[in-house]
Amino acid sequence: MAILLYNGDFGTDAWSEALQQQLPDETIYCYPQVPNREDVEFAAVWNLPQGELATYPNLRAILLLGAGGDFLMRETRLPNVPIVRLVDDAVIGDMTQYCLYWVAHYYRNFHEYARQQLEGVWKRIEYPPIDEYRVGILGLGNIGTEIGRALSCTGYQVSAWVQSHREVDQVKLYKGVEEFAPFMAQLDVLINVLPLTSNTHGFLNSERLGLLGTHAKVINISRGAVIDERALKSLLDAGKLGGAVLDVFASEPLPSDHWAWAHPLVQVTPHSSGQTYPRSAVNSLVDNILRIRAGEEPYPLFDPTRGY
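Now supply the structure block for this chain alone, in the form predicted on its own.
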């Protein structure tokens, strides 16, 4: 039997080497080089072309090579096998560092100092005590929870909005529809970590983004389509938001004529808030392959009907 490997535009060499080191007796097919589809037992993939997964008759599991699985939501027919999310502490650490950097960037007014430098202005800008700077998180899964804890440990006042009751150390929770507006209104920075699902597509629309104060900044590290980009631009242009850091977009790679490239209040990064490291992430794949072969359930499972 064989493992199918595909990592979109990022290439498969590092993954293939890491898998072969831990499973030296395995046959690895790097898509599209698949000599025999009946051999494929596991599909370790990211952004595989639509419809491809349904063509492997002996598939036992789909192992995701990225933090999300929204590319599966376009499939009209998925194999009836477990889909396993990739959880790698190294990726979570990278995304946490990304958020810590950009929150500090705004908190300490580095965006203003950059403008002052262009004008030759030497002027110190005051900032509040760190425990008065309010950072909110949308999406309190593994990544959002770690980001919240790190920000809290740094000293920021951290809150999150959730739809159901839970307890998270060091993070103040706002719950349910009735507490969404108060949550948004008190923030200096909003970090979006919501997964892209049918319910979150366009979730941060003009009405919801408009609940933020005019000084507030938005950081998006989840998926671009969670934010209505036209609504975001309108609010920025009207002076109703203070700025945005956008790592993800509805269309990627970002088209050269997209408004975000040249907007004075927007920082663009190329879907780089977190990087998957095959040398560490491969452990999750191997563990789950061994679990399945031992008759155990893999973990953590991805639910394509929910999008996470």
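The form predicted together with another copy of the chain is what I want next, because the block you gave corresponds to the form predicted on its own; please supply it.
Partners and other molecules have been left off, which leaves just the chain.
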């Protein structure tokens, strides 16, 4: 039997090495090199071409190699096997650090200081007490909750918008459709962590983004298609938004003619807020392979109908 590896453009060398080190007797196929489809017992994959997963007759589980499983949403026929999410505390820690960095960037005016340096200006810029700086989180799953906790420990005033009842220490919750507008209106920074599903596709459209104050900034670390990129550009151009940090885009790699590259109010990073490293993430993979072989349930399961 064999484990099939695929990680989109990011390559599988490091995964293959880390996996082989922990499971030395295992046969590993790196897609598209698949000598025998019937050998494939586990598909440890991300962004595998559409339709491919249905072609392995002896597949026992799909193990995701990244935090998101949205690439599975385009499948019309998924094999009837468990799909297992990748949970890697190192990735969640990295995404949290990414958010702390960019919130501090705005709160402490580092974007202004960079401009002042270009102009040779020595001038302190005032900032409010940290507990008056308001950061909001959209998407209070395990990643959003950890980001909220870290922001709150740092001292920011943290809130989140949720649709169902939740309790999170030190995070003020705005609930349901009627509290969405007041949630947005009070923010200095909005962090989008919503997973991409049919419900969240284009959720941050012109109308919803327009609820933010003109000084407010948007940080997107989930999936590009949750934001209507044209609407975001229009609001930035019209002075109705203060700035954006975009780590994810509807089309990746970001096309060279995309407006975001050269927009003075936009920071682009290449889907790197939480880079998955086999050095830490391989443990979750190996654990679940051993669980399944021992007849136990893999954990945590991914639900393609919810998108997370």
